[in-house]
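This document starts with one chain, in the form predicted alone, laid out as structure tokens.
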Amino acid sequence: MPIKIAAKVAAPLTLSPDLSIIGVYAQRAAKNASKKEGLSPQLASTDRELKGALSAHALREEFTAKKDQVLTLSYFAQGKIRKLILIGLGEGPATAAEARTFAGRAARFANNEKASSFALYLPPGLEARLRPLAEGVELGAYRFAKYFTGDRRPKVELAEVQIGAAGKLPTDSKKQIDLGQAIGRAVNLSRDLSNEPPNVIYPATLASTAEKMAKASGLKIQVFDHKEILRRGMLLIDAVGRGSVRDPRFIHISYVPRTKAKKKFVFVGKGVTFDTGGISIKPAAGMQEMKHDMSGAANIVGLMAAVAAIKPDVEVHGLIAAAENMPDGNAYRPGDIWKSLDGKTVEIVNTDAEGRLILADALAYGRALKPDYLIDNATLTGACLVALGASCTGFYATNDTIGDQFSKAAGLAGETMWRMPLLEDLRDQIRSDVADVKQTGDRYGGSITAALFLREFIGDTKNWIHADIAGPAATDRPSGWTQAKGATGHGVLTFLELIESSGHF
């Protein structure tokens, strides 16, 4: 059920919900709590309707309204006991990206709570940022709990927002919020997708949900299935689906803009829709956790719903390589050479690194679209977890413009990423003694030559991002936005920064 959300001029409490959630700068909170004066004047009639509890009980908790820290007060009011939370926002005044985490917030509140609505009060300036606030919203109300049954299933959802505002709202409050809603949706489907079970999510169903997709969004698709994978030469791909009863695919989504593109973009996702690791098989503890091995790919149909939503005016393109990794009689062996879709040929070495290699034909393809970037993002090596931990991408880049570029991007979406370095001393790493390139090289900077192998399928391609997002893919906790464990979407939102900033560069 979606989420209804409307913005209006209103005064803490006035609304009254069960649950109100009023953010707070911290200057103004703290400025007159030491002297025992009560709160700021943005919560001054708030503290008077609650007859001075709410000084009194920011003053006890030292509550000075520090990014991030929270005050909650049950108060009795119209015959109901009612809830207060107040979220610090910092020094302000907020980013978008702190707007939508402070919007997520609200919302882990709410579904904490069992709320089906709360009302969200924003400090003075805060009006201005209603997309990231209505982006926020729907990522911090997402839970994936589709397949609990009884008592297990949540029993109430969170199905209205109430945003008050101090100051003036804008003209287009109300597409500022659809805006912001549809690319939280956007960025929810590609969780959805990575949460699903790998029974229910595999190349075909992978497919026909971004077939789903770009009908509904106006996208065109092209999907090719096993016959034409092999007929196009896209053998890297097959080599790694034979070990599976479920063929492989490829998906290619586009957007063209109505009038001439200003630029174009391709992205391009990895869909190993589960991991096994093939022959060279994964221990069993963890594999469960292999189907989100596809969230570069879910990402890829989130971003391209976003796209749809914006409509930039560039043109972009959504590549996903999609494929199951198993160990059957019929799989791809180390010692075997294949030969990928530009005709390099490629040393196997380990099946267990088998993203790059659907990858590698994927970058091939792509670059014969002529892009002014390209993009791949991957959950690539367990490598990048141990450089950069669990919440960080790790990403390179061929040219220290483009890589400035994504960086700023990523830090304007709230997405922690960091650059890599593409040493080139490592590169004879991935040069194979009987074929063109080796797959794999040593243990040691294994992320690095990861991307140094992809960058061999890149052509002459300029600008060139290889996003590894192994580590923040999927979580085990909740943190900003996120509600819960299980896939983050992590990425969507950087890819879809750089494309509204395209004009700036």
Ligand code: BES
Second form
Amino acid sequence: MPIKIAAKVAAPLTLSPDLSIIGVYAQRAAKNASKKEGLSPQLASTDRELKGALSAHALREEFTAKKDQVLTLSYFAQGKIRKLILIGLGEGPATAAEARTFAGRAARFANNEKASSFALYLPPGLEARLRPLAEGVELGAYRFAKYFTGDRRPKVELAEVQIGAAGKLPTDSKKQIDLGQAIGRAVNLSRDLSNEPPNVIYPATLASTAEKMAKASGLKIQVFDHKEILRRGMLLIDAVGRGSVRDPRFIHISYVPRTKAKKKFVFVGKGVTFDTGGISIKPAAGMQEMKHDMSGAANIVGLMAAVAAIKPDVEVHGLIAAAENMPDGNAYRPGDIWKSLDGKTVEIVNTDAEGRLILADALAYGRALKPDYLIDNATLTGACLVALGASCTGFYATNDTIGDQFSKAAGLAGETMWRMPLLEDLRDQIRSDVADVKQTGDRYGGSITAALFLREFIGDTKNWIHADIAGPAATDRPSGWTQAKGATGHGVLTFLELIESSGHF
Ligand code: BES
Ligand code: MN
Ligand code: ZN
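Starting from the form predicted alone above, please write out the structure of the form predicted in complex with this ligand.
Let's see the whole complex now, leading with the same chain.
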């Protein structure tokens, strides 16, 4: 059921059902606390209503509204026990990313309290950030619970959020909220696809889900089946998919604005619906996590849904190479040589380095669309996790201008991403003695050699970004606006930010 979000000007505790969540800026709280006058002016009337209990409680718990600090208070009013949660926002003013995190945490508290509705009170000024706030509500309330039966099934769903603003609401507040919810749901669609088990989401069902999304959003979509993949010469996608009884697919979703497009973006996602490693099989421990190996593809589906909602004045294409990497009598082998769509031959060394192969064909297809920006995202290497940890994307850029733009977009989106170098010195590692290029390098610099391999297939594309999302695509330590374990949808908001800010390039 969709969450109903509405905003109006209201003082704390005037709206609410049973749960009130209030965002508080630190400066004001601290200044007034030192004067022993209680909390910020924003909370003065609430404190009076609660007969001073709020300021007393805050003083005892040393709540100064530092960023992410939380204060919880239960009180009795009109015959009911009610709950009040204060969330510290630091000194403010909150950025869009901070507003999203604030609302995300609030929605999570509501889930934990089994509340079907809550009131979210904003500190002065935050009414200008309704879109990220609505995004945060959708993102924070997210959980993947469809496979629970009986007791484990959540009994209460968040159905309604009443936003109480301190200042005047923008005239387009409803539009901002609707847009925010659409974007939040688009990221949640990416999460759903990645969280679905690999017996449910495989290349054909990934494609049919993308088709459903495209149809609902008014986007154009083409799906190439196995025969078409072979006919076009996408033989690296075929190679990776050979060991599976589930055929590979190639998906092309496009958005074209009504007015003449200012720029053309092509996004590419790795869609390995399950990665056993193939003949170079992975160890058993943790292999179940490899259901997330199509998170890059899931991000493309989510991104295109968000693009359809935003309707930017640029052209956006989403490409997905989808295959299941399995060992079998028909599987590709180490030692094989296969030809890419690009024409280059590739010497296979390790069938577990399958992502770069399907991406090579997708990049060759994507560059033929002559994009201004070619951007791929993939759960590509364990080496990237070793380099940057589990919550950071490592990205590569062909020049500093696009590298800086991408960095800036990630910062504004609130996603942790760090630029890595395309070290020319390591290029030797992917030189093959028997084919045009070797699939992998040796042990050290594994994330970089994977990126160098991909670069072989971008032709003369000027602005290329490769984002290795192997770490943050899924998490067992939720934080920020990602409040649930499992798939995060990390990447979608950065790509959106890049698209939306492209007017300022
Ligand atoms: N899907 C994996 C990368 C991965 C590892 C993603 C951990 C998320 C978490 C990829 O297909 C893979 O297996 N890469 C190999 C490459 C190696 C064989 C050169 C790796 O990183 O070990
Ligand atoms: Mn692999
Ligand atoms: Zn993989």
